[in-house]
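Coming up is one lone chain in structure tokens, specifically the form predicted on its own.
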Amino acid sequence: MKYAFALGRHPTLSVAELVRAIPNITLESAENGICVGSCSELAPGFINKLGGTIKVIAIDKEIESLGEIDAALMRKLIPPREGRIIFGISIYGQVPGVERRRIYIEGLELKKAIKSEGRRARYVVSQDTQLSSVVIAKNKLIEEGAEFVIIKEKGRILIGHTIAIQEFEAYGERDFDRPGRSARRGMLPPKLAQMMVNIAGGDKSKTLLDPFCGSGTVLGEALLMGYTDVVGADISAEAVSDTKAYLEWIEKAHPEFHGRWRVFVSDARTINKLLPPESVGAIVAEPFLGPPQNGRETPEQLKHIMNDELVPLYRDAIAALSKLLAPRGAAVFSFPVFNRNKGPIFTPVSLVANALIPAPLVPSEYQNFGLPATSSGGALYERPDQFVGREIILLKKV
């Protein structure tokens, strides 16, 4: 089946994490928000193990011109339903407003056309040219209705219709309502460590290990993503309480879960002291990203953070950390990038990953997508107000 997905705001880490989760699936484009490709047919509750995907479209056809999309056209691709039909439309590319207009007047058309069957009929509009996760939720579309989506491309126009959206109030829960929440400590956002966790792509039968656990984001989202054996350890000791809270947290909210946990405290430079060799198939982990910063810092103070005091911990907890990977298992690390409005910072990737291999988050194949990345292969996970981002690294075992 053809699928459009579409992208959160880091859309590389959206594409490096598709052909990952989905293994069997073959992209075709990516452009204005949106990627397009073919799989087998994904479930609807799929999208809740897709940290950068926002909404699954589902794509019903490809039109040779927009003055194709009618009111006669929509309702054809409305799915039966009893009662009342709530529908919206959403517009992905580069289209002339003239057509956006005529296009928002087949909608009215078609609310008409609703009505004349002698049914109730809701049209559902916004502001922007396309519906947010909310609106959809918040009116039922996918239950009661419609969104239509129309994406114009280079050389093509696609319509379809959303099957799936995100679940916003899950991650907020998982983010904001969770126990064992620490500003002071980092807080590694849901979405991203499920992107992360997806990107290393490991054999959810194997142990997948956070050696800096925090207060244990990854290794939550990787059981909700059905992994059965986590592993995760801090250098602090209310860190891994604080983990263990939230796991049990996470047990008690989802009866579902069936995997199994273990935390203890541990540095990540000698942790594989504690485990057997090769015993891991994947390390997702956001280490230790310095002080806490104000802004005010110089260079020269930025530069003596990452290379006397992160550059070290990175190196020696990647060499203990690769004795611990299983052959051709991968490890997912974020970052820091310091300075980023002056001139950023990177971590020296190349000098930290000792035995493993940098490898590009998107593979080669889909490199013409034009998707930006670092020099080292990774992506950038950032807001504006922030003074630390983060670069999503892949490193594998040969």
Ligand SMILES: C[S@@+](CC[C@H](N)C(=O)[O-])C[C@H]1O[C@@H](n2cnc3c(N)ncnc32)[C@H](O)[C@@H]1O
Second form
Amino acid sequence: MKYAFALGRHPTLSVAELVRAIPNITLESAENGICVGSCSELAPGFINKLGGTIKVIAIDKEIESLGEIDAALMRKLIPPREGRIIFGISIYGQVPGVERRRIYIEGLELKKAIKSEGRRARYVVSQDTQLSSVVIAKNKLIEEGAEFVIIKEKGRILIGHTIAIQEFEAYGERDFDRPGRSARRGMLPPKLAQMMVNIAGGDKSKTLLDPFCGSGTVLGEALLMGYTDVVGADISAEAVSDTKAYLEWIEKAHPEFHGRWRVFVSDARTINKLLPPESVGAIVAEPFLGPPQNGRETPEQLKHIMNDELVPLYRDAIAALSKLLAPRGAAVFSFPVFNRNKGPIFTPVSLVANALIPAPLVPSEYQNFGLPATSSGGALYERPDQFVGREIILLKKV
Ligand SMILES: C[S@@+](CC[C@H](N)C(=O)[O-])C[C@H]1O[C@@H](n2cnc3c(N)ncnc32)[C@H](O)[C@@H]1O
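Switching conditions: you have the form predicted on its own, so give me the form predicted together with the ligand.
Once more the chain from above appears, this time first in line as the rest of the complex follows.
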């Protein structure tokens, strides 16, 4: 089956996640926020396992020219159903305004055609060229009609229909309505935690460890993704208790997941004394990022925090963690990027990685997509309102 994945705001991370979450996928392209690939059939609920994909689109047809898109073609592509039909159209890629206008008018023709069949029809339009997940969900486009998706790439044009959208409300709940929230400590957005867990990949029956677990976001996402044994540790007893409250909340809300979990107080630099060597399949963590910043720190102050506080912590923690990681195991870290708008200060990955080897997030066969990468092969995850950016790094044990 050919699918297109509408990617979130960090396409490198989204693609890095896709190739590992769908092991049999072959990607063809990733441009204009859309990644196209072929794999065996995906259940619509699969999207809940992808933090970096907003829509999954089943590709119906490759067409020669935009002129082929008309009411008759779209009518054929609406999955068979009784009753009223609600539809909308999204366009990805560089499509001239005159063609957009014509496609919009074909939508009006489609509405007329459906009505002429004696059925009710609704055409959902928006100011934007692409309908948002909220619009698609609120108008029940997937259940009661179709969101047609037109994808104009450099070398081809595809048309398909959306089969699943990201459950934005569920992520919002896990981000904001959860126990154990701590803005002061800094928390990973659940979507990012999910992408990191996917990028670490590996066997879900092996132990996944977050040695800087904070409020437990990574561990919660790993349980929801089917990991059967997750372990968290933090130097702070308060964080450990917040994580426990969060994981109990997750367990209660999702009794269908049966993963075991353990959380305890430990300094990541000595955690190898508490767990057996090579007993962990994957490590996913956002380590301590330094004291909270207000944007007025000088580059010298920031370099001091990075080089004298964080680098020794990361280096010693990764030395301990690499002993716990099983051979061919992966560790995914979210490292801080300071001063990101005025000359970024990155974490010196090669100085902290010890025996682990930095690996590119996007596998070599897809490097030609030209997705942005950092010099360590990682990718940035940034929000405009934050002083400290994140660099997501994959390290492997050989
Ligand atoms: C950025 S927070 C992690 C947030 C977490 N990923 C979440 O989403 O809730 C970093 C955590 O590292 C913990 N920490 C700091 N130094 C540590 C150390 N040496 N060993 C273990 N944990 C440490 C802090 O207590 C804090 O909870």
